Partner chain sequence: MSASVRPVQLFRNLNAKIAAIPMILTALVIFVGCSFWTIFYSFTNSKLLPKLKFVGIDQYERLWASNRWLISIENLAIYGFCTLVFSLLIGFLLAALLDQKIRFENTFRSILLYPFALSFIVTGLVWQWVLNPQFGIQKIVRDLGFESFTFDPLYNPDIVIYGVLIAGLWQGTGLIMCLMLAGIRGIDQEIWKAARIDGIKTWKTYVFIVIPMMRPIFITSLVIIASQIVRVYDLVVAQTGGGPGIASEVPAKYVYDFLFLNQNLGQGFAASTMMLVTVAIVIVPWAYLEFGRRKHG
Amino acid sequence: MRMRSSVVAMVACLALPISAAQAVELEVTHWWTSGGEAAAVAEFAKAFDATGNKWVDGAIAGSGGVARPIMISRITGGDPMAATQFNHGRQAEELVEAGLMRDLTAEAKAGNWAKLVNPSSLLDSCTLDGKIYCVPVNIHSWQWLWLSHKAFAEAGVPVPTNWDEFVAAAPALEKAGKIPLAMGQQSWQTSGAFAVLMVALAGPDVFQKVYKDKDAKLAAGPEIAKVFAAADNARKMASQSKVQDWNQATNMVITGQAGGQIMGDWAQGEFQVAGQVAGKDYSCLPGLGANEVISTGGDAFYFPKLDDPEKTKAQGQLASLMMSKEVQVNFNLKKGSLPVRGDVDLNAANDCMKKGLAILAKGNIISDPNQLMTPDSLGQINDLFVEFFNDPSITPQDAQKRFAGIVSKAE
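Could you give me the structure of that single chain in the form predicted on its own?
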């Protein structure tokens, strides 16, 4: 009986397709765990599994600030995953310099990434000493204000068209039992909102000089003082927003508990999962309706070096697949982000995504803070703003002084 079972098992194995017999499993780590994010990352997994290989999902709950130390620890500790998410910019710079990340230059040349990626700064962020070490997969912009039509209707005021109108509507929202501004308690949310306010109210040039050129004098001056005054309004409007995660704050807007949220375009994924329609159930204001630009942040995947030729080959397949036209469309439609390829057709895009594409086409873009400062400098800014938003005793003047000090020493 045992012999017969062994024979049956052997025949069954011989009958398997070659692709299945040679399937390679790749563990991919990321921090995409909300409803919209999970739907998007499933598009990557589906496409990779269709090659006969296997995507092993390594989602890490929490924000990038929670996930990145875990990812870095595994890579430096000799237990690397096959691929891992980081944001565009300098987050993996030290890992690349240490020789721990795989060179993707061959895949980039074969796929003509240099001509396809738009804007080119995204691929530049993946490049060190002329070699390409990551595949950018999307363009995520922070520069959005999301507004609940239900909340404003119940408050009896029109849906705002810019930041000033939004601030003016706050008393009516509060009278109707609404929280004017939904905001989670994680530090990256408050510092991100401040950067959005800076771009919208002081302008892209001021933002670039502060974050890129590290202009501490400007950071301490009257232009940024106006931004801190607006941040003071924002923290008052968000004072009753006690949720932790960004998607919980987005849900407050979706359900009409809050008037609006300053958040990146990844929020679109949550509205889509909830079945809401842009322009009908919610509105989106790029640049807070004051300065229509988008930042070219987003996500990229790096591939740690592995001592396994088959897995190394599969890494190259996955990298190329992530840049393919079909996968770029399917992933970004679910994620709410814009594709990095400049040649894709997004007829299925909703009104908000079309606004972003139009701004991108005009070239009204700025770099993301992650592309301009080191993680350490940004971490100090994050700590300042979570303290500022949670402690009303810190005046805008005191916070600005501390901010200028951080900028003066930033790298």
The other form holds:
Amino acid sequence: MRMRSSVVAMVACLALPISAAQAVELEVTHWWTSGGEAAAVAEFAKAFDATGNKWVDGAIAGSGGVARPIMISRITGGDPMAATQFNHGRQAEELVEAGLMRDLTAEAKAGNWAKLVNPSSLLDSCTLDGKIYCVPVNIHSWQWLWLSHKAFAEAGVPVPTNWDEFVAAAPALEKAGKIPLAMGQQSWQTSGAFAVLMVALAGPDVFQKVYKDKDAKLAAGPEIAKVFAAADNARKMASQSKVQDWNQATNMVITGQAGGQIMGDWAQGEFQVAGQVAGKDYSCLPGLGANEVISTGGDAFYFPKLDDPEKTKAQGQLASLMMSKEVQVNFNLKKGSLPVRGDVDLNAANDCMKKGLAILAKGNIISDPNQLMTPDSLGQINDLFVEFFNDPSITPQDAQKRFAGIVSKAE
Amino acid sequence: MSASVRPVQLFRNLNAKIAAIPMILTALVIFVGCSFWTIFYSFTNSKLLPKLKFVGIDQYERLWASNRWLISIENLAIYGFCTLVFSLLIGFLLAALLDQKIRFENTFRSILLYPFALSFIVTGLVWQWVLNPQFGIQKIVRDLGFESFTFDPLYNPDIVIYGVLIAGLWQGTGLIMCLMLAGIRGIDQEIWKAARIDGIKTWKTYVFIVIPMMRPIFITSLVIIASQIVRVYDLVVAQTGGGPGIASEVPAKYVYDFLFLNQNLGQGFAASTMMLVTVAIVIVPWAYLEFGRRKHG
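In place of the form predicted on its own, the structure of the form predicted together with its partner chain is requested.
All chains and molecules follow, beginning with the one already shown.
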């Protein structure tokens, strides 16, 4: 009996690799693990499996901050996966420069990506020396203010339509025992909120000059001083907000404990799950209601170079598939993000998503900080703002001086 | 005659020497070699991948101008000093109390040692909840009727590092206690009898006779505690994530974040080199006194 089962096991061991050789397995790593995110990834997997290949899911729990070091060390350590997520921008820049990533120019030409991808800046951040190295899959924008109708009703003030009205309503909210501004105390949230304030109050041109051209003089000047004054206001309004994660902060808005939150469009997934209706239970103000502009950050897939020609071929198939019309629609509806193709129709999108699509169609877009600055500079900015928002003894003037210092040294 | 018989020094205990070769190589290549590699590359501006583009001491200038690094160093100093003092003090006190031939000694010893079986991650999470003002100690005391009682160290930048310290002590003191207890039990009973005959008080016997005799145990404890202090990282990550703001950052976290999150190897190497230098400054004089003195008689 024992003998027989071990024979069976041996045969199974021999048979497995043979049957697997027909369908090419590609391991894909990403950090999409929350409910909605996992459902979105499943769309990719389903479409890829339908081509006769096999998607091996390599989800890394935690967040981008936890997952990226693991991905990078696997690629540089000589154990590359077949495809991996990064935020599009400069996170994988050096890996591409070091020749560790597969060139996707042929797939891009065949699929006519240059014409399809809207805005074209997405493809630009995938391009190095005229060659394309990644597939942008979605657009996430940061510039949203989410407001709780319940909180404002209980405070007896109308729901604001822009940032200034929101600041003016803060005392009334506080009187009603509400926290005016919900903010998770993680560094990326504080620096993200600051960038949003900059776009909304100083305008997209100033933002581009500071983050893209690294204009330190402008960063030390009066326009940015205005932004720091607003950040000082935001800091006071958020001083009682003692949660860490962004979704805990969003939950405070959903339950009406807090008036509003500055957060990216991924927050609306939380409102949806809670069964709230845009315009009735909550409002969303793109660009804080001041400058209706959205940034075009998001996620992209990179394909590390592999020796196996079969796998390399399958990589090309996967890349083309991610850009295809049907997959783009299915994926982005589940993810709550905007598609990277200008020619797809999202009828099922909700009000806030439609607002985003309209702004995108008008072309009122800016690049995401991830596309403009190195992780090193962004890390320093993160450190500065998480300190600023948590330590009231730092004056806006001091913080601005340090901000200008970081910008002047940024690459 | 005697000269021809005398074996070559190199081949004495040949088996033992051959057996030690792998460890010697590991020590030389991994510890010494990689340390020098790290120091070497800390003078370059390597970003995600190591590159040989030298920038002199730029990385060190930036490091010491960085607010976050200075706060990290200050936190490590506070955490290190307090851990050292309180671990030894509490560890010895508990050991001395357990030494009083109490009932259920085994049970108490297990209870006190038990936290050491938990990883720093679990310890950090547990104490994050205990110190959370909405669920933990503050809530319990307020529910008892002390409405204005406030105890939220993890949300106060000025004292957050002491919140981490409490968790660290809870986790590590049990081990020190066990070491101390072993040391106390190792003292010959005759000495206790002699002290009693001379009419020396118990606490005086502990302080002036037992402690000096336990010198080796104290040194062992010191080394264990010191290594725990320098590498404190996971506890902070689990308990506070470095927050609020950057108030509970520590050097090891600075190194990790710059190496892997911010993709700036040069800066991370510079920071880790500074950690090595700090350890060397403490270890070298002590090692010299401890080992050098004996050689010279």
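Residue numbers count along the first chain shown, from 1. As the structure is a computational prediction, the values presented were derived from the model and not from experiment.
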Problem set entry | Rigid-body membership between the two forms: Ala399 with Val206 | yes
For this session: Look at the chain as two rigid parts and give the angle between the two forms through which the smaller one rotates, in °.
Result: 12
